[in-house]
Structure formats: C-alpha cells, structure tokens
Amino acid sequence: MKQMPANQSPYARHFIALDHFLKTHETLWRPIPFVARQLAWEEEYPELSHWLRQQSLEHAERYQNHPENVPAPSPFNQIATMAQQLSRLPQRDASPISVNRFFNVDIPGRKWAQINAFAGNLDFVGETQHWLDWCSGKGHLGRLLGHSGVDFTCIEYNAALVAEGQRLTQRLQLNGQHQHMDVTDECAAEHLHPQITPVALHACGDLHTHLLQLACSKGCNQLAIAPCCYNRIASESYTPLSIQAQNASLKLTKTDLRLPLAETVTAGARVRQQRDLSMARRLGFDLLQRELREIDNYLPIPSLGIEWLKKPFSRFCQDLAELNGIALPAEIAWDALEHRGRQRLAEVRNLELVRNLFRRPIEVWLILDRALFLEEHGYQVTISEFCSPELTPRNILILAERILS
C-alpha cells in the first residue's frame, strides 16, 4: 500500500470524511432503481420506501435536481443534511470579460456564459505565458483567454471544428494557432512544458485526467479544469489519481461514475417527454419479459431510436421480444401492461431520489481525487464553483499553480 503524505491538507481531511460517508451509506446509491424491482435499503427504512412509491412522477420531477428538498420520511432529511455539508465548496463570483461582439457569434447563449464564467476565475499568481485550450472544440475558450494578446494554442480531434476555429481566431486577426490531435497521442506532450498553461473546459471523462497527469510529469506551473463526464474511461472500474483515494475504502465503478451526472438543466420539455415515455416502455417490457422469462433479473436493451416510440407498445414490446428471442403469448392485456410500465416509472423516478442525494458527494470525491493528485506533485490548488448549478451543474474549478521562487 502506498504512503500517504504525513501532514494532511484540508483537502485530505475533506475527502477522508466524505470516503467514510460514502462508503457508510453504499447501500443506498449503489443498487439502481431502474434495474432491480426491490432494492435492499427498503427493508431497513420501509416507512421511506413506502412513502416514495406512493408518489406520482410530477414528484419525482419537480425534486429531481434538488432532493435535498424532498419531505420524505426519515432517514431522507438526515442523510440530505449531511451529504450537503460534505459536498459544499467555496462560490466564485468573478465579473465576466468583457470583449467586442465578435467574439460570442454563433455561440449559444449558455455556453458562452460558461466559458465566461470559467475563464473569468483563473486568477493566477504568476503571469500566465501561453494558453493551450486542451479538447478546444471550435477554441471560443482559447481565443477569450487570448483576446488581451497573450498566445493561445488549441488542440482538438475533430478535423471540421479545427477548421473553423482557425478561421474564428484569423477573422479576430488574435496570435491563435489550431491544431488537428488527439490528446492521447505521444505528440499532445510535446505542447506541454513549464511556461504553457493548459485549461480544459468540460474534457469528458480519460481526457482530462491524461491532462493531469501530463501537465504533472512535463512540470506545467499552472493549469485549471472543469471536469465533465467521468464515465468516459476505458476501464470498467475507477483507477483514483492520488495516494490518498487509491488507499481510500471506496471503489468506483464506470456505473457508479454515472450518477453525478443525471442532474440535468438544459433538457427542453420535448427531450423530457420522450425521455419518460422510453422509460415507461421500457419498464413496461421488463415487467412482461421477467413473467414470460420467470427470471426477476434486468434484461439489458440496446440503445432504441426515436421511431421506435412512434411504434404502438404492443408493436413495441413485440420487437423486443423478437430481437431478444422471447416467445409472446397470443393475448397480452397491452393496455393494462403499458400502465403499469407508466407506474412503475413513477416508482422508480421516486426511489431514484434517495440515490440523487449522492451525485455531488461522489463528484467532490473525484475532484478531490484530481485536487489531492496535484497536491502531491507540489501544487498549491483551490476547488470553487466557478459558475451556478442552473448555467451548467458540472460547474466546479481545479486551478493549480507552482508559486515560484
């Protein structure tokens, strides 16, 4: 087992507890309602589970991205309450840059807020020599980084946003350069060295954390992320960054990784009504297959295009039994099975609150994770939230920085 640094910073103490909290209540956030008709933790509080069933789904989804509201029967108040208190970081208020109009055409109003928002919080130290904008997308970061003259390079695998970024930075006539790569390869190191400052605004999942750990080993003296997506990765379980989580009590799945990220905000209420009705079928057919089957296991199903919910549901539920070769009886109550697919989203969308307790307790881990991970390599970092949940719930800032001598 690896040593852990023998003065503990507060980031450690914070991660220490949140592990333990984590790792205490796991019975709780693990089991997914969506795939197990009962769920372990319902014996145990059967008042709360009772309660939660009894709900419709307008309940689940007026609570679904604040649970901590939810008036449910104990221990729900007390596990919100804590989880709230471990997950709390520090708010960051900057004022947003100010740059001409041409800078934001064609940007969604959203995204540019975001970027704004991010840019206007890296507050170094030391003067900043050179931006590189790591999974630059079209480079709208770099190139707001960039507006006051110091160079800016942006790296990027799409070929067509490499492109036009490149003609966005030239029509501003800004000291840019954009480059077609993947951040993966060998040759992404080389654009890495003391006096370059990476930031990566939303990089999913194995690209920021390659970021990370290359910025480290290439001695970068400063550099900020925004993680997004920490599913993407390439193994089935979680590798944790610093000494501290490897030798923590808690061990991540990619499905557990999942979960910080069912908070949404920008979903219209088309997206959401097509989102619920794909449930609904889809537990629908769950029910049936697990009767004809008479095995009470999940039956995973493939991803399902839109036209697929333009079908009937028996149409549906037919198909599926096709592909998955289950052989239908001549008279199914269609009618009655399509309602009780509909209850049974209600029941889960409610269950899934006592998990979503748990999305930003486990996200603050990962970061702390990063945070931890940088420490031990001579960093001096500070985690905020640079921005509000409501413009973009990945809204957490790792900035780093080796104060020189």
Ligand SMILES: C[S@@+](CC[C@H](N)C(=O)[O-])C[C@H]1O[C@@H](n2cnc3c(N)ncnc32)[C@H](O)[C@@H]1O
Contents of the next structure:
Amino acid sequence: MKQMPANQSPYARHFIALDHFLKTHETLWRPIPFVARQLAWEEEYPELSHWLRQQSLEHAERYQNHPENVPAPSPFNQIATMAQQLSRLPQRDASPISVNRFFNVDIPGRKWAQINAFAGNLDFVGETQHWLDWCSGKGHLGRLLGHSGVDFTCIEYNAALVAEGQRLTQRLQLNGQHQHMDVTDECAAEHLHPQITPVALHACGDLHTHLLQLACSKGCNQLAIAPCCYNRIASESYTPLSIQAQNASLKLTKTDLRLPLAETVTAGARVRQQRDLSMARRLGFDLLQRELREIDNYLPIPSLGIEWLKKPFSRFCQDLAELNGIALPAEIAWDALEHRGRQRLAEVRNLELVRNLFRRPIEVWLILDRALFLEEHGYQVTISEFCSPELTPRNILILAERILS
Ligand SMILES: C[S@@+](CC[C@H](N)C(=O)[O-])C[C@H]1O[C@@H](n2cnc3c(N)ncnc32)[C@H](O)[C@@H]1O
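Next, give the form predicted in complex with the named molecule, keeping in mind that what was shown is the form predicted alone.
Up next: the whole complex, starting with the chain shown before.
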C-alpha cells in the first residue's frame, strides 16, 4: 500500500465518504437494466421494484435528469438524499466577460455561454502570463481569455478547426497562435512550463488526465479544467491518479465510467422518439433471442443505422437474427412481441432511475480524484460548478494554483 498524507484536506474527507457510499450501494448502480431482465437488488427491495415497473415511459422521461424527485418507495428517497448531499459542490456565478459585439458572432449561443462562464471563473491569485487552450477546437476559449492582450496558444488535432481558429484570431488582431497538434505527442509537453496556464474545457478522458500529469511534472503554476467523457480512456478499467483513490475500495470499469455521462441536455422530440423506438425494438428482439437460444443472456447488438428503424418490426428482427446466426420458427406473434418490447422499455427506463441517482456521486468521486492528485503535487485546489447543468451537464471546474510566496 502506498503512503497516505497524514493530515487530510476537506476534499480527502469528502472522497472517503463518497467512496464508502458508492461501495456500499454498488449493487444498486452497477447492474444495467437494459441488459439484465431481473436485477439483484429487486429481491431485496420488492416494493420499490414493483412500483418502478408499474410506471410509464413518460414518467421515466420526466424524472430522467432529476431522479432525486421521484416519489418512489423506500429506500429510494433516503439514497437520493445521501447522493445529493455527497455530490453537492459550491456554485459560482461569475459576471460575463464583456467583449465587443463582433467578438462572438461565429460562436453558437450555448457554446458561448459555457465558455464565458468557464473563463469568468478563472480567478487565479497570481497573474497569468500565457494561456494554453488544450484540445481547443476553434480556440474560442483561448481567444476569450486572450482578448484583453494576454498571449495565448491553442492546440488541437483537427486541422480544419485549427485553420478556422487562426482565421478568427487574425480577424480580431489578437496575440494568439493555433497549432495543429496531437496533445498526446511528446511535442505537446514542450508547451508546458511554470509560466504557462493550461485550460481545458471538455477535453475527453485520457486527454485531460494526461494534461494533469504533464502540468504537475512540468511545474505549471496554474491550471483549470472542466472534464468530460470520463470513459474515453485507452485501458479497460479506470486508473486513479491520486494515491488516495489508488487505495480506495471502489474500482471502476469503463462501463461504470459511462454512467455520469447518461445525463443529457434535453433531446428534441424526434431524437427521443428515435431513441425509444430503437431501444424498444432491441428489447423486443432480446426477448426473442433469449427464448430461441434458450440462454437467458443479453446478446450484444452493434449500433444500427437509422434505416433499420424504417423496417417493419418483423423484418428488423429477421435481419438481426440472420446477423447473429439465429434460426427463426415459421410463426411468430410479431405484434405481441413488439408490444412486450415497448412495455420492457418503460420498465427499463424506470429501473434506470435508481442507477441515475449515482451519476453525480460517481462524477464527483472522479473529480475528487483529480483534485487530490493536484493537492498531492502541492496545488491549492478549488472545485465548483461554473454554470447550470442545463447549459452543460459537464459543469464542474477544477482550479489549481501553486501559491508562490
Ligand atoms: C469536446 S471538444 C472541446 C473543444 C473546446 N475545448 C471547446 O470547449 O469548445 C474536444 C476537442 O478535442 C479535440 N481533440 C481530440 N483528441 C485530440 C488530441 N489527441 N489532440 C488534440 N486535440 C484533440 C477534438 O478535435 C475537439 O476539438
């Protein structure tokens, strides 16, 4: 076992409580209702299971992003309260950075609001000398941070975004460079040194953890990240960054890392309809394949193009059966099977509400791992919500600074 620091920070104590909560209740959030017909916890909590299985699809939809409000039988409410308490973070509310009226003409409204909220909250104690926008896209964030005259560099591996970013920077006559680069290449590390302040807004999994490691080893005095896509990692399971998380009881798989991302900014009606149709059909086919193969296990299905949803349900199943080498009997009651698929969809989506209670606690566990890693490397760290979840559900900002005396 590696050594733990003797005096614990508030984040370290928060982490211990969260780790214990998630470990204690892992039977509630690990099993995925879409792939398991019966969940182990349903035997333990039959009343809760029965109640959820009686609810409609509309009910699940209504509470999807706010499962804590579901008026479900015990122990739902108690767990919801704990989950909320353990994932509560301070909320920041910075005033928007004022720029001239041409500055943001090329930036979609929601993106502009996210960037502005992120940039407005970078209240470092020391002066920033050079911003480095990590996985910058078109570099909207770097440009906003550099608009008052501080130099900035944006690094990004999509060449079209780099070119467009450079064009926008030149048009505004700012001191910014846009470089075409893979941040995992060795040359990206050369950009980092104590006077460089890296910022990463929504750099995926390995891309932002790589930045944290580089920033610590290169001694950057300041940095700020808002992580996303925790599951975009090369390994099959999560490798904690901090010593404390390495010693923790919870071990996360790649599948677990997808759970915090299940919260969505409300999708349009058409997208929701397509998603529900696709899921209901898959669940209908799942019942059929279990029966015919006489194996009560989920059979993974690859992602299917939109044209699959235009086929009649019977053809959908026949084609999937052929793809999986399953022989079909001559007579199948397709209408009844399709109906059962729809019914199962409502059950699955309502049972998922239990898992959904753990989305934010798992995300905060991951965020605390990053914060503790930075603390272990001598940074003063603050974690906060930099905007509302409606603007982006990935709204957690980690701000780190080495305070120089
Ligand atoms: C979710 S976007 C965020 C863009 C920008 N930070 C923003 O908030 O608008 C992630 C960006 O990372 C870039 N990216 C992905 N992998 C990368 C890599 N290995 N090196 C550099 N950029 C990468 C993508 O092309 C994309 O522009």
